[in-house]
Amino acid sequence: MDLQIAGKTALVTGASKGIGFAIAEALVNEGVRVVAAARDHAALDAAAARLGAQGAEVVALSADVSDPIEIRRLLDATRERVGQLDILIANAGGPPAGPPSSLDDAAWARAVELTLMSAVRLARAVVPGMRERGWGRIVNVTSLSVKQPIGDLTLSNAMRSAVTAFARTLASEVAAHGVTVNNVAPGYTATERLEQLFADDYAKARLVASIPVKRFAHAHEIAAAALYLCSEQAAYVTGQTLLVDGGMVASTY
């Protein structure tokens, strides 16, 4: 199927590994020019080299999206290198785990900047150009926790839910201008983040047993969902959260 996005330009944050890299790779394979952003300079350069190995146009720009100054620098550099953006994939790393009673104000403030405000600032920056041109796609990478909170991931549960509410509100504002705003909500995915949260093999085995498809997701499966939301075929889909969780969330809504 031709997704009709070849020749578009996308910014993907958190693109050096895991789900972010998989989404950047999927976009590149569709002929999209990709600006890949991440904090780790060396990992980002390696990822960009892999993405560009077959002649794709990839621009690597290091940035910490929890810092508003670095976001401005990232966007300025993006405009200078590639011009306007057609697609934004807002994918920030998850905040640290911890039960509600253990988290102080500083931890909450850091989570707000990393997970919520990065999505808000990036969207706020790209929406004017998208509205002006009458086409745009914004996809936030959230988590199944927006439907079913995960124990001890207090900050992630709260912040990703806030991103979801922000996206739904923004979607209504820009829908008439050809701009869609959606979220892809991954389930448990075989990435470095999963290894950090569940280092114990027994814990991972119990978790797999609780997933109806009896395995963790592959990053490319999450990327496929995000790619659809970026496509021309998804022009009538906005304000939605697409769960890709192997049936984990037992809900009809």
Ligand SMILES: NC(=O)c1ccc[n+]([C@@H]2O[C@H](COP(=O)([O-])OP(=O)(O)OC[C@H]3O[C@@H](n4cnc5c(N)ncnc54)[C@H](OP(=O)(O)O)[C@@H]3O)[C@@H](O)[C@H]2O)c1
The other form holds:
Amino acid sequence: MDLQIAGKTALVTGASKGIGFAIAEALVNEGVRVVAAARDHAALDAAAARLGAQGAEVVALSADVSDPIEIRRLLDATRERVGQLDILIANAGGPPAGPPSSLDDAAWARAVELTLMSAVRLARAVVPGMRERGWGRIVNVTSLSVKQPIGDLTLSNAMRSAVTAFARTLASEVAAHGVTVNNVAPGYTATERLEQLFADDYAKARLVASIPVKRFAHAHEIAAAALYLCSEQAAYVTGQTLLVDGGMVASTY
Ligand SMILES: NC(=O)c1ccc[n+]([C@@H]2O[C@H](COP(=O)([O-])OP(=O)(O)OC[C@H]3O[C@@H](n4cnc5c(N)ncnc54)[C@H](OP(=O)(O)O)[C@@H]3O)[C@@H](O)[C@H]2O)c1
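In place of the form predicted alone, output the structure of the form predicted in complex with the ligand.
Following is the full complex, with the preceding chain placed first.
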């Protein structure tokens, strides 16, 4: 199926590895020009080289999306290098794990900046141009925790729900202008983040046993859902969360 996004321009943050890289790769494969962002220069350059290996135009710009100044710098450099953006994939690493009792104000403030305000600031910056041109796609990478909070991932649980509520509200504001705002909510996906959270093999095996599909997701399976939300075919889908979790969340809605 032709997703009708060839020639569009996308910014993918958190694109040097894991789910963000897989989404960037899926977009590149559709003929989308991609600006890839992450903090670590070397890892980002290596990722951009892989993404551009088949001749695709990929721009690598390092930035920490938890810092408003770096977001501004990233967006200015993006505008200078590729012009206006048609697609935004708002993604980054998740905030650290910890039970509610272990988290002080500073930990909460960092999580707000990293997960909520990065999505807010990025969206706020790209929406005017998208509205003006009557076409845009914003996809936030959240988590299955928006449907079912996960153990000690207090900060992630709370921040993903805040991003979801923000996205739903923004979706209504921009819907009449050809701009959609959605979230892809991954279940347990085989990436470095998962390795960090579940280092021990026994815990990992127990987790896999609890997933109806009986395996972790591949990052490209999350990317496929994000890609659909970026397509022309998804023009009538907005304000939604697409759960890609191997059947893990058992609720009806
Ligand atoms: N993997 C899972 O099972 C799973 C499940 C549900 C939700 N999620 C969520 O999905 C998102 C992606 O997860 P993942 O597994 O792909 O993570 P990952 O493998 O750790 O990759 C995270 C990516 O984001 C970049 N990044 C991290 N912090 C950043 C920052 N402050 N500014 C800019 N870039 C940043 C990383 O590069 P640098 O470190 O170089 O910046 C890397 O490119 C996370 O928010 C995660 O919580 C993951």
